[in-house]
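Heads up, the chain below is alone and in the form predicted on its own; it's given as structure tokens.
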Amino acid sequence: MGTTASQLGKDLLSEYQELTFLTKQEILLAHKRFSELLTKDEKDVPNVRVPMERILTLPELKSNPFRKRICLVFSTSEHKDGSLTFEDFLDLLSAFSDSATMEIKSHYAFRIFDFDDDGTLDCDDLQQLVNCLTGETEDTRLTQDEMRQLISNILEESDIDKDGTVNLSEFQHVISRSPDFISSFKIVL
């Protein structure tokens, strides 16, 4: 499925569509938006990928404070340093498209707020959750009685077993009941 970036055939195209929440429309602009991400000398490559650097210089990902993980999360790279194929970038805007399900969005949010990637959200998980949201600076870090507040109250609501984590279900059950997670979780180009 792999392609050039200085092209896009239109059966790669089709295929794209079908497998991505992607209009045509959407496709094509994230692959000119890709493609300007590459340096002369890559343009030409085959399944190049563009390094975690570079893909946080888009606008739609610098002001984001999940950028990084949001770029561990898509890539598919074995050495997982957050760099990106455009098969990777694509599942990345298709996750975060308008369209994509609440079960794919929820699913993908679990993951990129699952820091230590071992499948459960646990106190050091949402610790940097937190952090990541109110930014680590001294005027709104969150003190250590806060943020202890803070994650006994998430636990209190999320943790439906009881067992000291909040698992991929019990995420989707809190995610389900806040109308606004699905128009807030997308990325734009």
The other form holds:
Amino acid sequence: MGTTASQLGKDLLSEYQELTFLTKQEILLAHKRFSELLTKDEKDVPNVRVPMERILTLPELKSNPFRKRICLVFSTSEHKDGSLTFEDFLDLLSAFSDSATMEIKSHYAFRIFDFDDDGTLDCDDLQQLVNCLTGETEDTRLTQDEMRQLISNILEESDIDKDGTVNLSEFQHVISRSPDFISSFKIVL
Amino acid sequence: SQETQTPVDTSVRNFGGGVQSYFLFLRFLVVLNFLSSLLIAGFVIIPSIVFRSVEDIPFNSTGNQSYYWTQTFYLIRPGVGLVAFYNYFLDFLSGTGFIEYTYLFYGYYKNPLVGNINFSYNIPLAYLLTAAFYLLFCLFCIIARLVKLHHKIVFTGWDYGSSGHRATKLKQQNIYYRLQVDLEEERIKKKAASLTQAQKAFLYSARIVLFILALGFIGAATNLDQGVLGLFYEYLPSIVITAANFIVPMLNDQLAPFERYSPSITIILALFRAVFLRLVSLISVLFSLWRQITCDNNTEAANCETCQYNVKTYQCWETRVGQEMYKLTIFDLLINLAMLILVESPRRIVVDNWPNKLTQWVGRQEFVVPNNVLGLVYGQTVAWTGAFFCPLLPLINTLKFILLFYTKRITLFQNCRPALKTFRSTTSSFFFSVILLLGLGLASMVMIYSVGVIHPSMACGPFRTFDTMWLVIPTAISKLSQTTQEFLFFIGSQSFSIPLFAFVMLCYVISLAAVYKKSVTLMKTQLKLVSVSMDCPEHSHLFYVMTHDYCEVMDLTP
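Would you mind giving the form predicted together with the partner chain, to go alongside the form predicted on its own above?
The next block holds the full complex; its first chain is the one shown before.
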């Protein structure tokens, strides 16, 4: 397992095809783009791990307000530093691909929005989420009152067991009622 | 789309948030009218055109009266010799002459069942059902617009596919404005719902005063048609509206102190101002029409004796009503255009180029959002009222509103100045939707009355052989097979509808329980994993495996 050569082996390719939602062309394109991020020395290292800063130079991620969270969620690094191997990268593209199911997408969306990684979306998570969505510039920041009102509205609509947080199944229940979620939760290279 | 968004966004920064609500409301009305015209075209107009060539089938199954009138009874004065061009123009504006006997008006639509052995299409039934469905569809759209869901924007609002710094910034601004608008709506709704005792008393007395005013106005309008030139009377509604355009802003200023005191009074007062000043002119037109058609609801009167409607004056009264609504729509558009060209543009030119004390005091035109919205609601109410008698009216209204959208945008940027006082509570789209519902209620009442009470014209239209238009439905049902009839009656009865309701509630409760169950299972799984990973650190990678397949995890726990 690993990507040593600049070419992807046939068995590896079919294995990746089976394990992810990506097509052959998408995997090859991902491999090409990932290799472009590697330095000359790294190209020969098996299972090379690319640090987050370099991943974030990809144009598809560069201006996304959730880019750091996306890298952290898909990273399998022990140091939780957001660095990705090629397989992590494929996992990322698979979850954001056209053919991924609603379940997978909503699961990852939940983890991306869970800023403190505690398994639920509480008020702080929601606040950070809204700030990411509106951008934290001077004229697009919500006031404290507005933020409180918005968060209480969201909890009122989504928190079914009334424990003050939105857990995964409540989130998925809410997401399932929005048919445009699948088409907007998409990143294509 | 990017193109229509940028002008609307810049308008927010320069003119205040209310202006954005206005343009969004106008866009909503355009879409609504367009979809409605598609509905009507599909079920009424196109079948009528397709089956036009089929001959009239003599109809004799409606009770003891059997009529078979040909088109020759309902004659339009034919053009004799050379007709001057301006006649065509006048006819186009008032819906008479060459334009009267076309698909535009009710009178042109032909009679009953058409088709052959294999396929039949009941045009009167389609006409009636389409009209009813059209109003219900509009009701549904307006109510759907009232319900706001915040989590929708927050959880699903981001488009991960868009890349580029500029696109991201625009999207973030857009989300910010949408959240702002929604939160404002929320606050207004909550405030409107809470009224103290004193406020309620004030409200009732204001209501009574306005009602008396409205009655007086209607009385004045109906007395006018006896002495004054018919032409002046025809233009009266339009004149009233134009006058209202000037009066209402002054009233706004008078009531400004109240607006500073309490938002809830403001909202309700503004509501009544809106309803009575704008819609009362429409009500007076309808009222006088009704009086003429039904001879003051006196079936013994000379004109109404034979046919239970005024056959002497109106050979085809439905077309007449349709013509009135058509005229109101066209004049409303013309007046808006005239205001732009003849009043607002010159005003700007004068104010900008000849600065002195007088022009500075008058100043540029202010884009007062509530008035403009009332204009839209008025136009839409007229379209709803007239749609039954003039099936192409929703399409005409769509074109009118599109034209209005662009002319208002032009006038906003070129001629207007930002409103000095933005009465936030009266620029909420919740408020607009509520008035729109009132307009829809008025139109529905007119339609229900026409369908259920007044005798349809016997010389024209698809309902000429029925006593009332409503009777087409029982007649159609009686033609169905016995079992189908029994089935329909059964569905309508209590023994079916109550268990159905209980069943729906049960389904909802079960789905809720399913969500809880999933939540509980997930928590149990997480607990197990936490305990496992704490005991055996080498199994901490199980978190990763869990995302792909839940079952695997359950098997691996010791």
